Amino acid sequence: MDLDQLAALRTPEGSAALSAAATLAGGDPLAAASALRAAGVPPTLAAAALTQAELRHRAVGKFGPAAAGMFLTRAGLEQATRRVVAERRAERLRAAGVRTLADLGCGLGADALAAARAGIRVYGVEADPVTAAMAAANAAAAGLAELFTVECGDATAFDVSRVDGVFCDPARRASGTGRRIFDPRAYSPPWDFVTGLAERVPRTVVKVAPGLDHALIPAGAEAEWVGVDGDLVEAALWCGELAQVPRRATLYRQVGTETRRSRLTGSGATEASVGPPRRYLYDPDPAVVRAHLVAELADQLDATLGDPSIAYLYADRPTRTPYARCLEITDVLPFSLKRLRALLRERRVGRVEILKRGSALTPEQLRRDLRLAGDQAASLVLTRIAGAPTVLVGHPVD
C-alpha cells in the first residue's frame, strides 16, 4: 500500500469500500474482488480494501474490536504488541511517573495508543512513510490524535530531552524484503543506540525478540518475557528507574471473560537439582523458560529436573500452579518403539498428545509409526533423563 491508497481508503468511498470488504474478509479473495468491482468499487481501491479486511480478521486476536477500525500493514501487525500487553506496560510507565512518552520507532502505534489511554502524552516517531500516516490515521480513528502525535523520521534524531519515558520497539524485519533479523545488531534504530537510550533518558523501556541472548541484556536492566495463553509473545527491557528484579516472566490467561495475569521473577541465574523421574511432570510455560526462572519454578512445586539441559520439572504431588502444566505420569520407559507401541496397544490409545524435549524424533513421524487404534487418550513426553532417551506416559491433571 502507499500513501495515495491510504488516503483513498479514508474518503467516504474508501470507508464505504471498506465495509463491503469487511463482510467478505475470510472468503474466497477472488470472489470478494469480483464482488467489490460488481458494486463499483474500482479495482486498485477494492484490493486495498480487500487487504485492510484480512489483516483486521486477523489482528483481532491482538487488538479485540478496535481492529475493525485500524488501518494495517503484515509486518506492522506481526511485530504490533497485543492490546492486553501493552496496556500492562502503559499502566506501569503510568505509576512510574512518566508523563510524556517517546514510541521511537512506533509501528503502527499499538503501543503509543495504549500509553495514550492511559493519559500520557507520546509523540511517535517512525521511518517508514505508509506506517507513519497509518499510525496517525489509528490515532484519529481511537479519538487520541491530541494525545498521540507521529512524525516520519529518524528516531536517533529525535530530542529526547522533550520527554521524562521513552520506548522503543526497533524494527526487527528487513527493509524490502520482510525477512526477520535475529541479530540485535541488525535492528533499526541501532542496537548501540538503542541500549545508550537508558543513559539519556532513566525510564526507558525496550521491547525486543523472545529469543534475546541473555548476555546482551545491559547490566541493570530488567528483562522481562511476556506469554499469553500459553505463547510466548514478546521480551522488554526495563531500565534504569524501571528496573525492578533481574528477570520476570509476565503470564496473560484468558479465563472466561476474564484475562489474569501472573508474574514469576528471579534472578535467572539459580540451579534446580536433579533427580530421578517422579510421579507428577510440569511442563513450565516458555516465557518461563526463556527467562530462566525453571530453578525459582522449582523452588515453588518443590520439584527437580531429571536433566539438567532439559526444562521438565517433576514432584511427588500435583500444585497448582499459572507457570506450568501438570502431567500424572504412569510409565517411564527407555524409548523403544517397538515397547512403547506395545504398551499403548495393551492401554487401547487410539489418540496422543506428543511433547518433546531434548529428543530429536519428530512428533508427526512416530505418531505414524505407532500405528494407534482404540478408544484411549495418553500424553507422551519424548525427553532424556540423566542423559538417556526416555518416554513418559501419562496424562494431564486439571
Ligand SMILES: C[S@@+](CC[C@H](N)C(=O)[O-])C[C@H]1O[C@@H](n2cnc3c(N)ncnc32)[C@H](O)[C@@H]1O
The other form holds:
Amino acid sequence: MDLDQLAALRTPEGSAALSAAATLAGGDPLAAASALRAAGVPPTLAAAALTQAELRHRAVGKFGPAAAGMFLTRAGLEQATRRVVAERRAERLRAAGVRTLADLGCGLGADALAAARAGIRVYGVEADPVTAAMAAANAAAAGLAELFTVECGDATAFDVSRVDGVFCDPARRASGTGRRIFDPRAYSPPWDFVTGLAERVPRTVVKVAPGLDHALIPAGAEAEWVGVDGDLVEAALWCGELAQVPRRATLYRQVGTETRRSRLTGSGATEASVGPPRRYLYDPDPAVVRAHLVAELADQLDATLGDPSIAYLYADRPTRTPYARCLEITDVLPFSLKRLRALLRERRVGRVEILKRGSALTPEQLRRDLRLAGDQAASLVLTRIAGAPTVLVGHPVD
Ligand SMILES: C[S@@+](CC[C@H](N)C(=O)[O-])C[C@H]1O[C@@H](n2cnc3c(N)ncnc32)[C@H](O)[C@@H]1O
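Based on the form predicted alone presented above, generate the structure block for the form predicted in complex with the ligand.
Whole complex next, starting from this chain.
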C-alpha cells in the first residue's frame, strides 16, 4: 500500500470498493478480485480494498467492531495494542492527571485512539509515511481528529516539554524484513532514547515485549505484564510519578459479553516456600510468572512450590482464582513411561492434556508412546519435584 492507494481508498469510489470487499473477505481471494473487477472497480483499487478487508477481518479480535472502519498494514496490526489493554492504559494515564500526551512511534494509532477516547489530547509521531497517514485516517474515521493528530517524522526530535505525559511503543520488528526483534537494544526508537524519556518527562509509559529481561527495568519503574484470555500479550514500564508498585500482573478475561480485569501486585522479589506436592496443583497464568509474582499468589492460595525453580504451586484446598488454573491431583509418580502407561491403561484413559514445566519431554512424543485406549480423560503434568523428574495425574477443577 502506498499513499496514493490510501488516498484512493478514502474517496467515495474507494469507500464503495471497501464495502463491497468487506462482503467478500474470508472467501477465495481470486474470486473476490474478479467479483470486484466485474463490478467495475479498477484492479489496483480492488487489490487495495481486498487487502484492507482481509486485515479488518483479522483485526476484529483486537479492536472489536471498530476494526471495520480502520486502515491497517500487516506489520502495524501485528504490533498494535488490543483495545481492552489500550483503554485501561488510557484510563490510568487520565487518572494520573495526563491531559496532553505524546505517542512517540504511534503506528496505526491503537493506543493514541484509546487515549483520545479518554479525553486526552494526543500528539502522535510516526516515521513511516503510510502508517502515519493511516493513523490520521483512523483518527478521522473514529471522529477523533481534533484530539489525535499525527506528524510524520522522527520521534526522537519531538519536543517533549509540550506535553505532560509520554507514551512510547517502540517497533519490535525490523523495517524491511519484518523480523521480530528480541533485544530491546535494537528497538526503534532506540532503547537509550526510550529509557531516557523517563528522566525528561515524569509521566512516561513504555510498552515492551513480554519477554523483557528484568535487568533492563529502569530503577523505580513499575513493570506490568498483561495477559488476555491466558495469552501473555505485552509488558509496560510505568515510570516516574506513574509507578505505583514494583511489579504487577493484569489479566483480562472475556466472560460472555463482559471483560473481567484482575490484578496481582507485589515486589517481584519474594521467594515462595517449597514443600511436598499436595492434592491441588495451580498452574499460574504466564503474566504472573513473568512478573515474578508466584510467591504473592502462593500466599493467596496458601500454597507452596514443589521445586524452587518451577512455577507450579500445590495446596490442600481448591481456591477460586483468576491467576491460575487448578487441577486436582490423584497420583504422583517418579517419571517412568512403563508405570504411567500401566496406570492410564488401568484407568481406561484414552484422552490426555499434557502440561509441562521443567521437563525436557515432548508432549506429542509422549502421547504417541503412551498408546492410549479408553473412554476416560486425564491431565498429565510433567515436572520435577525436589529436582526429580515426576509425572502427576489428575483432572481440572472447574
Ligand atoms: C509498535 S509500533 C506502535 C504501535 C501502536 N502503539 C499501536 O498500538 O498501534 C511502533 C511504531 O514506531 C514507529 N517508529 C519506529 N522508530 C520511530 C522513530 N524514530 N520515530 C517515529 N516513529 C518510529 C514504527 O514505524 C512503528 O509504526
